[in-house]
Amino acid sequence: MSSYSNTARVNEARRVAIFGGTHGNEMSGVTLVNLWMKNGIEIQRKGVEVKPFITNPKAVEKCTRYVDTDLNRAFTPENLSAPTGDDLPYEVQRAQEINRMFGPKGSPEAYDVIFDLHNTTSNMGCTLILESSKDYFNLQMMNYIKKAIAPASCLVLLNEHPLLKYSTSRSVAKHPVGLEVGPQPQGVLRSNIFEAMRVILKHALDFIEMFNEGVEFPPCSVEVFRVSERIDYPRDANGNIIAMVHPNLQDCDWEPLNPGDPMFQMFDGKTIHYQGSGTVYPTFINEAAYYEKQQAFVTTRRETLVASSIRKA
């Protein structure tokens, strides 16, 4: 047991919210959070009121990933601020309303935590989106489900980087916790990828209900990949995608990617190559949904982060 003077004392997590849906076409989370809607006992935890919530209803409706515009770009200053109103597009409407329901975001009455459930058509496997590297609950609780579901893995993506963060629903939390698993087409429901949501999220549940409860989490070490740089596919004057991904790179993610080593493959059958100065590893390869956004993947950087003993203040 780690003295008080190092252990970092964090308020109890009694208000949690489970989000489904952010991504209408994304079916794990959508299948969950109807789930457990309907029927919420298997996500109870002692001293935790957990609300599963459908975030984009007429996106879910429509099983599209948004009506006018993304809801998980949404949640900026300005589009919070914005004087309401039926002219407003719908995915801005519903920011508003969430931040009303579950924040406000960046005050102390904001939800303690909130996961956002996602599904990727890239070969991610299990992900959980930390957004900031000082998160030390956030990082206790990563460390505890990592180790919970080994030898399955789970890694964890840190989106840390001031040009490339984006104003995500979770971010409303005081804790926000994203996760993404893959790979699942849009509008598809596979039952392993369902299954490894749902494992992740009871671990999750665990590790709130056991701090609550008042167990002191020990100082840890967590490897996490740091997004670095987004890579949009080769283009025409036209702005037309001149290449694919290269099939040695296709469903390679967090796999290491060298100076030299194919990234692109023209469509008359020539290679480019990776040019950058150092080894990356590159992750939501070949996303379906990151074509209108420009990005063919994003390449990050493998580190350790410390977090500090843990227990509730």
Contents of the next structure:
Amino acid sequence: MSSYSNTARVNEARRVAIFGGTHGNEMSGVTLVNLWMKNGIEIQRKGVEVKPFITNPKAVEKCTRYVDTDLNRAFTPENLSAPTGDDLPYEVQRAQEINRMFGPKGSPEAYDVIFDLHNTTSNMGCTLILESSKDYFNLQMMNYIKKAIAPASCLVLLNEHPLLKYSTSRSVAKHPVGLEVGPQPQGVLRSNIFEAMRVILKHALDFIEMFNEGVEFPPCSVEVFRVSERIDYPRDANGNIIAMVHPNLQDCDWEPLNPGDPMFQMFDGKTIHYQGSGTVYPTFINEAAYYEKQQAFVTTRRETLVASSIRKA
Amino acid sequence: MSGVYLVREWQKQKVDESGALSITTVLSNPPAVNVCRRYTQTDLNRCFTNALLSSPITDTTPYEMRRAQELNAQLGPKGSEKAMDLLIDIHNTTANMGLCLIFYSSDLMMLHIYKYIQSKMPSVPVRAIIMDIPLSEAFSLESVGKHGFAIEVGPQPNGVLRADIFNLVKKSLDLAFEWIQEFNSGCTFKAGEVEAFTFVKSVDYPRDPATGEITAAIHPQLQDADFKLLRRGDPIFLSFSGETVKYDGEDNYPYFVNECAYYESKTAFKLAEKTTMTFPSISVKN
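Now that we've seen the form predicted on its own, could you pull up the form predicted in complex with the partner chain?
The complete assembly is shown below, putting the previous chain first.
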């Protein structure tokens, strides 16, 4: 159906990594990676090396998000090129080590695909995080996953925002894929969340195996939610939070938020309303780790991305 | 976070009374609050036994043990006439427990307050967990007051402040103060009965004998099913390799199902018996 000249030729994905414990208290990834490091039969696929890896072992041991600094923000060019040394924050040292093992970031030697497993306290369900709207390989894989798990839902969050995009551990790879499943409290392992993440990875690896075998995937459209704006909690002069996510907004990730809708509730009960210019789709609503990053939720806008057909080079 | 933010808000608003009641608000563990962790060295809420409250402080005494003795001096001393008339300790849990009042032995005043709160919040699950331990061995903060209870509200993840949960906590405290004021002004609260739960035992996760790591998660049918009767043969764990582990004990009521803090104390869930407590009327002494 597709003519040869419209098909994007993409290199085979020969080396794939699955990262768990980038945040040490997000238990689905920690548990899955530990399981697969002991017995990796479930993640084996013909023609591809799949390496499970705990990225932040000290944080995992303490069951905390990070020890010195957020590993999932640490893969900046400055950090990666800084001279190595014990005086560097632990996570910066880890970032350099991970960049050596799975990168270098931006080079032809880098791993083809890295899946980075995360949980969130937000009611986001299964979410795939995309870092580039031009990554047709990732778009095709996400399209495949969405269709494979239907009618269960798996949404795609696109973070290409010039200011809000951050330097993730998965960004070391040519095709970085974030998996974010919630809601799950930090430090807690919920069976349904764990199994959902496991199923998504199964389909992702199936896609890679088929792709490597030469299957051509026809052009597809993928609905994505593009990160637009970060909204912080109302705070007082000392930086303390003075309101909470409103009960009407709590747990309503991906549902439309219209101007005038309740957004925050102050401690005395008063409502603060959303004052934006149009309808947005909020997500990461009330994520525990984002209080310190000045974020109550992010707004997104719905968009349809088109990926050309792809076939291995 | 509910207790942290409520106390901070009352301290900001300088709330120190409600009607004729004098209210003292305390952030029990400020260093733990600052790093948003359960505790810094040891669990503060296990430090209030008589033995621990009277043990000597040395250079190696963990912070929370020192703090417990400070709190005992400020709000107690436990067991003495100078202690707070009522001590309320606000907690959250990751378990789906709704609103629970936890108190030691069948304190008549606590039973009345529980019944009062339950009757005024009919759309919310309000339950009581009664700990049948002598006061000297009572280990938690609320045992320092002449009367005391913990309010445990969930589900809420650690580090998260949910408005719905916060509103529940606030409402239950307002009702407790309302009861106390009516009690103090001479009202008689009539005899009655309530259902309450008493601890039977804790159940741990299945673990790898070599590493101690858990090998299963709470089964989806038990997850969030706090206080729903668990019968022999019901599923309780789903192992990572897909096997279902079934419950093999007496019919009982699970609670603290998948509480984050209890992984380290080897508790996947606790089990309780349900009892009906019958109690007499109460009124203030003249």
